[in-house]
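A single chain, nothing else alongside it, follows as structure tokens in the form predicted alone.
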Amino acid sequence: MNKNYNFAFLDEGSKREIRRASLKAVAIPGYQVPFGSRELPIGRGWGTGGIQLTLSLIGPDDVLKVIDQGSDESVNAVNIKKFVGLCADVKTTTDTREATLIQTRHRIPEIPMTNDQILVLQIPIPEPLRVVEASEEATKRMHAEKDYAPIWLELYESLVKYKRIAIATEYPCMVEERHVMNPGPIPKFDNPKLHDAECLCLFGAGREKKIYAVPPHTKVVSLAFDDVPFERESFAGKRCRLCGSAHTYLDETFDALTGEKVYQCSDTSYCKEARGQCV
């Protein structure tokens, strides 16, 4: 560890403040808790809310995994691991099962997480009502009054226009039948993984200064009409070109040699494990 930094970079007072906000978020699932977002030596678009949660929670005995759009080797994931390694002497891994703390952007791992793990999600816009209401004061009042009619109207308009609810990411969820929550820029394929999950899920938005949580075994239901049920992305008839998986989230890409359209697992750790490779 670089001795010029406090352990995990943030000062201890900042860590305590973020932990207190996290505890309140756990106590009220889906509720957005304001916190004093700190400055970090990285751009705001790099997921500073998630990084602040990670730096506040991580300890010397933790094992850290960082993924970006399912990949352990993206620029975002690699540089976050380098930053944490610079200021905290902790082990890093690409193995979902080995990690005690996983920070992610855009995906939830395919391998189900356990009760002794924490999932930290980087969130750009935490407010699910922002697409229908620009005023922060108005959205707070709407949450307090459980007035989610504009969200339902947005879903209905999408259904009328496209004959289906064409929301691919940030698909709104109802948490414990009380708060509508933005699960972040994960594909709606991952939404069901939040329901009754074994692990603690924490969501951090640095620019918006909000933290919210889904504790273990919490009821999380994606919004849908009675006669138009929620549907995940379908990859029927498609398989990962590397491991052959037909039940995971697949990225569409092109074969460099043939130029043909191919599919492969977004979750690189799962794909390697399925092929019997060491992760």
Second form
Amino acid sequence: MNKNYNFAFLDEGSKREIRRASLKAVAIPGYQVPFGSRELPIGRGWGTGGIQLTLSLIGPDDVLKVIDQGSDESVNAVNIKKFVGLCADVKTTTDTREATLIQTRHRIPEIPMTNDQILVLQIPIPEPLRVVEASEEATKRMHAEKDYAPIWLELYESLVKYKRIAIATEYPCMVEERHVMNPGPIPKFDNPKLHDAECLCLFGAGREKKIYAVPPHTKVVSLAFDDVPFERESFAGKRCRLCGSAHTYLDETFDALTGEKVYQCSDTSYCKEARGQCV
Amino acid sequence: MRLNETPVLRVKNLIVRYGDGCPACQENLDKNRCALCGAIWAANDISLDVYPGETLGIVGESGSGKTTLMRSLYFDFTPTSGVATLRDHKDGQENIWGASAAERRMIRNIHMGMVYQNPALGLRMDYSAAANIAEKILAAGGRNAGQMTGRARELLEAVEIMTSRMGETPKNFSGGMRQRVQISKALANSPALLLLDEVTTGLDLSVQARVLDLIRKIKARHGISILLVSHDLAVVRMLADRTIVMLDGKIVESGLTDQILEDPRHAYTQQLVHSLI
Ligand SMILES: Nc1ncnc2c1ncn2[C@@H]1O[C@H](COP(=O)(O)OP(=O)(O)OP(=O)(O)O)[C@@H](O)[C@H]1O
Ligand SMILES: [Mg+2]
Ligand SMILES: [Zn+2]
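How about the form predicted together with the partner chain, since we already have the form predicted alone?
All chains and molecules follow, beginning with the one already shown.
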């Protein structure tokens, strides 16, 4: 560990401020709490909101896992792991079960998380209403007044245009029947994992300076009409070409030799475990 | 028209002033502007009642405060002072201009429908005609997509817009079609009160005739109360049971439409009536 840095890079005052914002976020599930996003030796837009949450939470006994698009090995995931390892000297893992803290971009692990784990999600655009309203002042007012008709209108318009709700990621959900929340760029396949989860989920947006939370056992309902229920992506009839799983989120790729479409688990550590390999 | 019943809408002493005003404004008005302090009295002590099933016409020259009255009622802005009550909101006992934001949204979406002179204010030009109608239903809490689509189809049919075009955006529509989509939207939740601000202005004569005909049908079929603003006395003559004449933010004359047309009292009204003939 580099002694020129404070443990976990941030000074204790900054960590305390982020923790206070996180506590407020836990107290008001789905509400976006502003915080004084710090400069990090990583460009904003590369997960600095998630990293700041991780740095403010991590302690010497934690075991960290970082994933990007479901993979432990992507450049972004590896670099974040290295950075946190460098300044916090904690154990890292690729095993979902072993981790106490998981930072992620674009996915929620397939293995259900437990009550002694925390999931930190990197969020580019925290505001679920941004797609329908450009002004921050207006979206704040809409949340305050629970005026969510415009986002419903967006969903309805999607039905008119495409005969279905054509939103694949950042699919809005209602948290505890109060705040509409952007679950981030996870596929809507993962939305139901937020509902009544065992673990604490924290969402950090570094560039937009917002933190929000879904504490354990929170009601999270993906928006849908009475007669048009919410539907996740369906991979009916498809299986992971490596582990054979039929119930996971599958990435579609092309076999270089045959040119055929093939599918494999997006959650690489899950896939390895399913194949009986050491993760 | 049922003048013996409780009014659907009562407005008392509506004032909309731009600028702080001074103690001597009323004695120094040049049209609607105070010559001393420059304050503009866009609506200067307007009171009126709208009865169940009646169409109340409002005529007046440009700048007389017609749109100011309509947009105050539709909560586009909060007036300087005044009281407005709706029969269907808290038994007409509470000033709607004092209601909370959430209440105002409900009043606006459930009890009222508005057709703006400028369709860009009343419609989302980038959303389909169907979604424009659904917006009103969603705002009132509707969450059944199939029902909303059914209602949109029914309303568009009623205004003679081909339902095959309900997926298109009003951007693609002509001026007359846009006004008809606005009318459909305004009627989405079957409100008790319809606010029409210069619905036919800017439309060519044959299109005007169709829209006026449509409003006449709505009147007959729905028993709805209508506040109809126009600077065109011919439109008001055709549709309004009673008429109010506005000038410089004030009401200068009111009465049964026929009466006003046959025996105008105020010089300005006389001028208007003469120009009609
Ligand atoms: N934001 C504002 N600031 C100052 N004056 C305003 C403002 N908005 C409107 N006015 C003034 O209020 C008066 C009433 O305007 P309003 O639009 O109500 O007239 P109108 O009767 O609807 O006219 P038209 O027939 O042209 O539509 C006008 O003198 C107008 O210039
Ligand atoms: Mg006007
Ligand atoms: Zn004055």
